[in-house]
Protein chains: 2
Amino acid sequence: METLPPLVRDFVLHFGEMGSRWGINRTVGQIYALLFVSPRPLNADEIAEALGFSRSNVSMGLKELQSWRLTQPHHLPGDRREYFAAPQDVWTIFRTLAEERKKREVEPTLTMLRGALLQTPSGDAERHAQQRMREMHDLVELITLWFDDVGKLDPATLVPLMKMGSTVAKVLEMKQKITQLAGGRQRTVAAE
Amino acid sequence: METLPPLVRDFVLHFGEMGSRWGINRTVGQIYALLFVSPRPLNADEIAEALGFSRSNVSMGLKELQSWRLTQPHHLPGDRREYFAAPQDVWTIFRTLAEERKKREVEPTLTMLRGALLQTPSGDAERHAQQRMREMHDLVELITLWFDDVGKLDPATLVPLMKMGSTVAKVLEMKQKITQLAGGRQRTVAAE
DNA sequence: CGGAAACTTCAGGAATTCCTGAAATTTCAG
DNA sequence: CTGAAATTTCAGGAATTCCTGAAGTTTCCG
């Protein structure tokens, strides 16, 4: 930790710390820090080394980030040893992690969530209770449903699509309009 | 707890984990989930007979979810108590939760790298961490600005929007198409 | 094969986070 | 004002999570 650069040193502490904000153990976020900046693949060696952790320790991390499809190991010719390394494309990490994220943690929450919704209320208060958890539910399942399909598009599309922003609402009553004026009535793209 | 409608606790169970898992403690993610599917307003002392909590926990716990912004107090007539409730609206809960996370984490997160992004590299390896560095900014400054942009549309334009997921970029190039073909070259609405 | 290098597992101590009851503070009806 | 109800604070014990070193397992070179 004294060896890394004052620059890295503090990107790495200030993504343990946030590492620990969202529910990823400090030790964990620090690894991945690491590995995100490094110019070459690192051993489990070099890593404790690095942050001064124990050899178990990061080991455990390590697991821990394999087990998400942060990094994978990777061998180099002629050493043992594995390594491991960060994908390039920042990209990448963050639709790897929504994706574990919503297998791990959205997925359970939706079937809960239909479990509840087939229950017979006894009652105003389960069912307004239900109602609430259909809401809930609406609306974890949308913002789902188009994350699975707007991740499949490439950032070459994505981003120029993001920085219109909300414009693209605009666009769209455009598109309304145009396709009304071109030959009436047809379903909206993807209407109700 | 024992009290509580099975529907009702296994939702609250649920909540109590996943919040766990989100770096918020479970016992606010339980006081959460109960006002979220209460049909009226709870106040300390029933939401800690509820779930079974100590009054001082509960206190505690409401005014972690009045600092995130997700719940106020608010007095009924001839009652001293506070009574609290969650907002009405999904989308409320949605927005305030990712505003406060933008505060607390986004936020801080981009300052730390631009700071990073101002120092002058000393080497190759600097070099290279601060170009990773420079790389996750964007990304996060964009989905930030994507998102505050978005953000101030209403359910009723986004909704629909969103179902159209990734269809939006189709219709996006009808719109490059139509726009040169009405009278060739001109700015494409946000690009770099 | 033998054994050393690399990696993993895991029991238990360290550190952190959580939760409670008691005491302090605030609020407000009378 | 007074005092009781409501709420908050907080020290310290409880529970959880984290981390380590030692022991165990796997891998593969020679």
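Numbering follows the first chain given and starts at 1. The shown structure was predicted, so the numbers you read here are calculated from the model rather than taken from an experiment. We call the rigid core the largest set of C-alpha positions that still match within 1.5 Å between the two forms. First, how it differs from the form predicted on its own.
- Once the rigid core is overlaid between these two forms, Lys170 counts among the residues whose Cα shifts by 2 Å or more.
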Second form
Amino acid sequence: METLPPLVRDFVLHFGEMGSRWGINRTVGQIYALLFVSPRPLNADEIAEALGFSRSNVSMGLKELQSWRLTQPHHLPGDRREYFAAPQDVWTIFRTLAEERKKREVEPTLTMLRGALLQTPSGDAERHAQQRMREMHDLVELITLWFDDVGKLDPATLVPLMKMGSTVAKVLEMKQKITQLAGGRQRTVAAE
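Now the other one: the form predicted on its own, given that the block above is the form predicted in complex with another copy of the chain.
Chain only, nothing else included.
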């Protein structure tokens, strides 16, 4: 890794550490970080040399990244080797990661919860547990539906929406107050 510029080396090392917290191994995180900041696609030998990894570790890491749809092999004219690059658009990367995490983590949990909610509880403890599971199911499903809707937005719409932050909540609160006031006026008019 000594051949990498200090800025790139620091990013690669940090991404490896963070990768282990995100559920991928350090090697995969470092390979992805290198591909992300590389100005051109890299082949496995170049990755192994730059990071000081064995060729077999790089191959396994690249397979893992391909299973996450975070890189795909490309061929360059006149070269038999496969080259790899990260998607250029950070929104594409974000969406891909979100879709893969949903597929690997959220959907199996929702499936388990749906199955548990279809069962007939055999006593108070199971009724209580099932009610708690229903609450979890409803929250996870709501978040999933919301995220699916947000995921369909193009970045030109999504960025301003995200920058609005808590302003959205304030607008919704104001709308709710207006609706309540209008409802109160309607009840008053109806009573007269």
